[in-house]
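Given as structure tokens, the chain that follows is alone and in the form predicted on its own.
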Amino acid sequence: MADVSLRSVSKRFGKVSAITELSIDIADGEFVVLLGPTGAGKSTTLRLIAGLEKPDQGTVFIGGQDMTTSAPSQRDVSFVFQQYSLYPHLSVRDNLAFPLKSPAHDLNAVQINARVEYVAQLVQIDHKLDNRSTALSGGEMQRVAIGRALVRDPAIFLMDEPLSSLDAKLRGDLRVELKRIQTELGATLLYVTHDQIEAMTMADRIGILNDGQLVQLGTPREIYENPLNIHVAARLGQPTINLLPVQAIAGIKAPDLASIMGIRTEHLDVMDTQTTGTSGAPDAIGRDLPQSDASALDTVAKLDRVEFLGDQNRLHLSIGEHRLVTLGDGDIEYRVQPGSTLHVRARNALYFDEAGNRV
């Protein structure tokens, strides 16, 4: 495996800026992800480190070495793109040796045999063998288009949204399995996604790209913690961060220069107004929420709908023309019902001011 390097890296198509003094260390068997949504850059960024662009201006490197100029041949990378890509006519079997047989790798039929059964059973494809790849499923055929790439052992893998076409529950099986190989190689692994799913579960660390700038690079935890402006905060987070002018929720001290507040959700008490617990305080309606003095409740808020996804549930709430978001316990709607007045709270709010820039 190899480290990846970039430095001021900078590529123009026409008129369009795609990537702009674009810096960044891909350490030695890391998963790194870059995030973002389209047109921000990633698919750019890949295409230039595999050498199918060239840059205007800055430098690749790829295990220390000068890259910039070379050709793809040279640079010991594997790419898998988000269509499959495989040969029609050939059985997984073949389309799996298929990049063995280049006078490159100067593999007998023995060493290649072998190699093709170790991937084979790597990515869990080794009962289809013999199957052509055309009498595959969507999963398996993206996992024979991994295959491919692993089989080759490259100094980089580079995936290019390579689960974005698949369903949702076998785009979360294969998370996991990509993830688990990718640990078990020790591999050097470029991964681009929209899907701040994937980014958050298999990341090392997450590069969030924006119009082709790299904003923020850093571990899941620090990015989702530490947003260093809006945009980042509102990449990562399920239901999204909300967003509000910082008078919109009462008792809240934020800093001079904030005017607007960052609130995750886990961060927003909900307070049923209606109903009391043992301590005479409005009910937690939130998940796992501490009961709280009901003074320091003050400000209201309407429930506008409830969105049931059965251990939880997701809770549309307006203060005034301000809409947010927060999520509730599974019977939530047993207990309040649209058009419920709720008491909210802010905790551990994020400021940022009239830019977007955090303060």
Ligand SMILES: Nc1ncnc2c1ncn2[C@@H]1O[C@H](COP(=O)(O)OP(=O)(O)OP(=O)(O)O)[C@@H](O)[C@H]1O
Second form
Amino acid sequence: MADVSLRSVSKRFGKVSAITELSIDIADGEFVVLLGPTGAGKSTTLRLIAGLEKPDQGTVFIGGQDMTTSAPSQRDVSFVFQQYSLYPHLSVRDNLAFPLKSPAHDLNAVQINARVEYVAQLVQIDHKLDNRSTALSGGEMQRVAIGRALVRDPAIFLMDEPLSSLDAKLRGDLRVELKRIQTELGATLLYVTHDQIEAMTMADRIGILNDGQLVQLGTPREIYENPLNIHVAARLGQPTINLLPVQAIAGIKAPDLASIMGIRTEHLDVMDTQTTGTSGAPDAIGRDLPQSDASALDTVAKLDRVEFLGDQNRLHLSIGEHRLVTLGDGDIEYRVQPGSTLHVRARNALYFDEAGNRV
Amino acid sequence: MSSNAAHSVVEPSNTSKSVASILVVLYALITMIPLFWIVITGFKSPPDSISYPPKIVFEPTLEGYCNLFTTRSRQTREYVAALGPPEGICEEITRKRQMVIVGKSNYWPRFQNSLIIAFGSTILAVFLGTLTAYGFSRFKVPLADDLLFFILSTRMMPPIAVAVPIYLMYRKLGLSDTALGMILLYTAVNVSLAVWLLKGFMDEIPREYEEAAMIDGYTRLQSFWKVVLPQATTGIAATAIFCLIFAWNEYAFAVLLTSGSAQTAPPFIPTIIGEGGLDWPAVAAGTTIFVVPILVFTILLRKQLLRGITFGAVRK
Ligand SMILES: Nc1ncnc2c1ncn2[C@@H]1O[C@H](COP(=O)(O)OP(=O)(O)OP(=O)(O)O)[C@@H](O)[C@H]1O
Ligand SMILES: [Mg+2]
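Now that we've seen the form predicted on its own, could you pull up the form predicted together with the named molecule?
In what comes next, the whole complex appears, and the chain from above leads the way.
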């Protein structure tokens, strides 16, 4: 394991600027997740580190050494691809052994076999070692693909959405497993995903990529609570953060430069106006209504729709022409009907200027 | 493909399947008639082979095969009778016609020429085609499309159009009537086909496989060898069969450019007729033997051809 650094790396494909001036330091043993929309340059970043692409400018350091122009085979990295994981002409065992048989390693058959068996147990595929790699389910293939990365002890593991094509349950299981394996091995890992739950639960630090630029890098909590701009704020949070123009709603006392207000769903509290009208009555939504910030939203909204998701309800509200989403308890639909008016209050609002930067 | 395909809505009904099978079998039988005729003619006696109406029931003899491999001379009855007991079946058959075997015919050397030239040019064309197709498929080649079109354009002319310049060129270069010359010529014709066929197959093999191998510590050449080639076997097998069939059957250039030591079987077989009168059984025997290598090659590679391309390990 080793640390990996990119120093103002840029990469263009013809007219498309895939990566612009990207710098990042990944410490030894750290789990960094890259999060960003499609086309943001996540895969390109991994490929630059692996040596599958040559940067137009900038430097790639692996273990303190300048590796910018080295061939992939010299870089000592492992890669789990977004797609095409296994060699179809080889068995599971041979797929796992393939990296160990390379000229980069000098291992005998006994050592290779021991290592393969160990990793097969780690990713729980040891019962299918002698299957053809084509005779596996999607989840099993993915275990083997991850296993093939794990048989080596590389400077860094690069994983490009390794779980994205799996069903939700398996993804959840493998996510926990992968984090456990990483902690056990003390592995350095750069992991690309679209899935914010994967990002939040596995990452030591999250890097938010947009349009080829690293917008923000920090712990999951920093990124969630202290986003630098609207883009970062909208990346994390399910449902996404509510964004309202500050001028649109009367009575908001926002900071001077603020033009847009962002309210996370859990900071948007609602109560039934009819019940709150009679003093001291309990909150219609069934929870205490905390004090709002002095400056933030405190107004009425119309309930458009309730989405029942089992553990929670999503309330779709509108304030004038603006739409908001917040969370309600599981049984709220028995108490309020779509079309009724609710009192809404916001806490911990985030403010952004016209360019979308935090103020 | 599997058993549950029978429940598929796009699966044809049983009636249409059996009608289709009957038609296919009929068609196969009709196309086999000439081949069948050639094979049985090889076992007829010369009079049977030209009798009218044609004979389907006849007494089989190896005369055609004996005549194919030998040269004979006619002798007087007394001379033949004075000879010792015949050695082998061919001598026996020949003596009945008052002839003795005086030597071997040229069929076997010509057949060997065909083997060397056809397989040599096939191996060379497929080798060059594989590397070229891989290059075009994986690297940024300047003017790639124009180059590929140029490569294909060499195949657009009929052989007769280039026959005279090639004949003159080969005479100057001393390549006329040499196996090397024929191998080069057939390779040149086949390599365009090989490049185009194989480029399609190479494009279908995801780059990620090689990239994974290169990250795992292999050089590009090693990953080509260990990862790309095994997955390209289907395409290589198909290409090899097409190239071999062309080189094996080629007649026009062979007539023009070979006459002696490098002559292949196709121009040789018709000359058998002239040697001993209308010796159709010998011609048929030569043709039957000539078909065998292609048949064997195709049967050997059938598995690769039918297997289809394995994209099984791709997550979709
Ligand atoms: N080989 C290539 N040739 C041309 N353009 C490319 C190439 N690879 C990537 N790009 C472009 O670079 C940009 C970044 O691509 P990249 O694959 O890194 O995105 P990504 O963040 O991984 O997206 P996704 O989440 O969809 O996988 C995109 O605009 C893409 O079209
Ligand atoms: Mg990608």
